[in-house]
Amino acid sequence: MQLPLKNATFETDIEPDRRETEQPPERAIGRVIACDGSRATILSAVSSGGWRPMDIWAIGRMVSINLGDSRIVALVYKVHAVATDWSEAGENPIHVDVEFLGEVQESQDGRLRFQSGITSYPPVGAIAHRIRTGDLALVHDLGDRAGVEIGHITQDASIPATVSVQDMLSRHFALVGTTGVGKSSAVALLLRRAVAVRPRLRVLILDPHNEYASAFPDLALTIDGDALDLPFWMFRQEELADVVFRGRPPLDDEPDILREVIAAARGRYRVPTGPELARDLGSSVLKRPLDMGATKPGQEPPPQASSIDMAVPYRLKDAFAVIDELIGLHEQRWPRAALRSLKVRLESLHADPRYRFMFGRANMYETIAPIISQIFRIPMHGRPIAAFQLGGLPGEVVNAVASVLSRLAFDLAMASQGACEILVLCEEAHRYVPSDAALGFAPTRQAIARIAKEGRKYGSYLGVVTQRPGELDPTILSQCSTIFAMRLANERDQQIIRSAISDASASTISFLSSIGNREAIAFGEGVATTMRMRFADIPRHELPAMGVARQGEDGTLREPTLDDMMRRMRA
């Protein structure tokens, strides 16, 4: 069998892509044997001696096709050998498959330019190269887009791989992958160069497993079940039924006794009664509506009360009071088992020392700006992120705390019309937004989608990272324009990403269960093209890091005490 290169009956008035006279004829590779729509096949050939580990028909490599006054670029997806023997003496013939990425145009005066998509299909003949380097980094080139640099391109190490942080964040970004790849060192690379480039950007971290601590000692404040302040009256009703009554259902009367109660409290904590009445008279002293958009005292709330409207601070001993009251009547409204089990509920919880961070010092503050202030760094003093340690929190009220802080951040950014940025990022998001709509907690899906939705427009936007792509709801996902998708196992979560792809490179994620740690095909609107490349290495002390062990002075990780366990179990 005659090589493809030295075949007469291959005839083309395209002469091989040579840009000088000296270069080597191997430049020329191949030559299309059969062409559709959007692919191509390149008869070519390899011999035993000549083969290299990184030889350019290797799977996930780009090579060009020469029209004469353009290239096109095509992706390698399949290769098999023509014969079904192997020649260990001469050369094989083999089939290269590809997939047209765009083409590289030339004009008179010099310059070349990169599109998405081609305008000439390459005839029978037409011969197959390895692509310039020239040609590989324009077709990863941002153009007129600012670009930070993340790591580099798989093929072509010289490349950089740039992305545009105001198309990342302002269409919010994904990124996925199987558990050890590299998640959360690539997502602190990125969230580094975020807020590099963005100096009014705040991050709001939802941490489930305490990792982030380490990653940002220079840039983040950590906030854990100690230093946590989030009273029990900033949690919407459904919120606070979540947390009241998860694990233990309810009584069929106890939900609408607890809005009753709640409504209760707040009038008397805006309208003191009784010997509170006579003691603020004799001093002059009123409480007055808050001044953070609370209510004149018998108001109802504005319909579509924002959260700053909703968190009017009420006393737990008031609601205690008015369940008391609601148990003496003589002609009873609820049923005195469900008062009495209502009760006992809101004193269990009050007692309960892991949730100090909603009743500890609830009562310490009249608004919610200073909560606002720890949280969401107003104003930053050099550190923008807020690492949200939600591994230290009782898993009961993981999902609710959740449901607040996004609400939070998105009611804060539209507030500020956007001159407070907040990106809220979400570690593990199947397990806030899950794909099954029974699943995961109503409140906190409707926050994170109301960022998804509707965050671009005043400045908040959505950060999504999980293991799990085929676990989280679809509508998210396809509201994150761009995605950096790992290394993928499982059959199911590939198929998710392979169905958010909307270019022609598709066939990129048929070898998503391959990549290495650290790479990552990335796609969408925050890259000029689809491309495999390689997250850089970061310093070691903002790696993230467990939470449980602890960095020594050498820089190796410890383990932890029986005392630093026991604490931790405790609290």
Ligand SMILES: Nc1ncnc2c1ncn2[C@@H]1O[C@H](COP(=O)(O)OP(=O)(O)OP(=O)(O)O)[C@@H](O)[C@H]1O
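Heads up, when I say rigid core I mean the largest set of C-alphas that superpose within 1.5 Å between the two forms. Positions refer to the first chain, counted from 1. Worth saying up front: this structure is predicted, and the values here are computed from it rather than measured. First, how it differs from the form predicted together with the named molecule.
Taking 2 Å as the criterion, Gly110 counts as shifted between the two forms: its C-alpha moves by at least this amount when the rigid core is aligned.
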Contents of the next structure:
Amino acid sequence: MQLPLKNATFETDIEPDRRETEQPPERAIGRVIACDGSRATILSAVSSGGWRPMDIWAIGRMVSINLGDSRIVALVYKVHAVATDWSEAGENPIHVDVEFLGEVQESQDGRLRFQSGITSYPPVGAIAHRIRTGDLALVHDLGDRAGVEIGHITQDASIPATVSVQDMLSRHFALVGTTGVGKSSAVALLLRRAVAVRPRLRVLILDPHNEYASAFPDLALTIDGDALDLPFWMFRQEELADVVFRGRPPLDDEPDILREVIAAARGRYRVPTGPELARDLGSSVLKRPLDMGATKPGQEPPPQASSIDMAVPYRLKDAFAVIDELIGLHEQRWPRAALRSLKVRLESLHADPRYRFMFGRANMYETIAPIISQIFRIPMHGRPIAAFQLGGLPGEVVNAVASVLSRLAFDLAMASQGACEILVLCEEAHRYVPSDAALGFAPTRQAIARIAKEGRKYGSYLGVVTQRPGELDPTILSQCSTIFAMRLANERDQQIIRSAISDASASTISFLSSIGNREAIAFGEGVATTMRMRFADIPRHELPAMGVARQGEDGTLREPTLDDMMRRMRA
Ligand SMILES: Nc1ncnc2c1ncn2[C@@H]1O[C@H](COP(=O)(O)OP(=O)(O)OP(=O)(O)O)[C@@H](O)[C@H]1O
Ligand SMILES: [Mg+2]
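Structure of the form predicted together with the named molecule, please, following the form predicted alone?
Starting with the chain above, the whole complex follows.
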């Protein structure tokens, strides 16, 4: 069989790259022998020689097909030998199946441009060869969009992998991959880059493994069970019900009783005087400012109180009084047993040290301003990231807390009228927004879905991280327009990601089960084209890691004490 490549002479303005001097140029060449709508087969040949021809024809590589005045960029997705026997001495013909990605063309101003999709098909016999480094860079170039570097292209380490932070954030993003591939590290890298270029951006990380404190020694405030105040009165009725009834479905009347009790207690609330506060709460009240609303010159404006301050405080004391009155009514509206059980539940939560963040200091606050000031970094004090350590909270409140926080993030971004952008980063997102509608907590799902669906207009963004995309609510994933897919072992998970990617680059995703640690296939709005990339090296002291002590506002680290450990074990 006469190979078409041997001693081939051809008129072309394109010299194959010759970076390895021992590599004969004709070996880097193939000919298109078949073509259909979006794919082509290339005939080439390899020998058992010392150079590595598979460098060019390896799966996942981009190659060029020369059309004279333009070049098609195509992706190798399958390679197979033509003959069944292998010649050690000679050349072995191979078929290389490629998928068209786009075209490099010279535009009128003389500059080369890459565009997705092709305008003309390669004729049979067209020459295919290793892609030029310059073309590869063009393919991954963001053009007019500002980009930040997050690593390099797998195919060529000299070409940076860049993302547009603007597009990645505003259309939401997802990072998926099996355990240990480097998701959290990649998140740390992405967030670091994002806050560097967007001075108004705040990031709230819902951190179930308490691992981000170590990733941002300079940029984050760590909020754990001790530092956290999320007064019960900030919880909506259904969120509070979830805490009070601890995940068990409430009995018939219970949600209605709770609603009536809260409404009555709210009605009785009056802003306490300073001496009353001091008497009720001891001097601790003075340690925290009650109103952070005032703006000093040069500071960012405070969020508009009218739309976020919908949470009106009430006192547990009043709630207990209301319950007692309901019990004492001559004509019973609610079963006494249900009223008593509610009171007992509230009392035990109030006394439970694990719930101190909700009930302990709740009435130190008259508004939610100081709380959101801390959590959402307004003013920032140089730390735009809040790492919210859910790992220290009682398991049964995590969903309600995630709901409160996501809801606030949306409302606050909206109320700031563009003054602050808020990214909510959900690690292990499948826990809050599972695909199974029967699982999870409806208010959390609603709050996160609201950011996903409407957040863009108001500057609230969503980042979801999961090992199990198959278990994540598909409506949330479908709102994420940039996806970093790291290695996925599970077939169903791969299937979900495959269906998220546009047909044009579907073959890229077939590598999902075999890519290396720290590698990702990034696709969607935030990148120029579907790219296989490797995240940059993160210095050890900026890697997420579990168990590092918490970070104070002043940046000091504190090792966990035995007390902390006992509390966490109880949680
Ligand atoms: N970009 C990187 N630079 C340096 N080291 C990295 C990088 N990415 C990952 N690693 C190494 O790999 C380890 C695992 O990464 P990481 O914790 O980010 O994985 P993960 O996918 O989040 O895992 P899990 O599913 O358990 O949360 C890290 O502890 C670190 O040692
Ligand atoms: Mg992780």
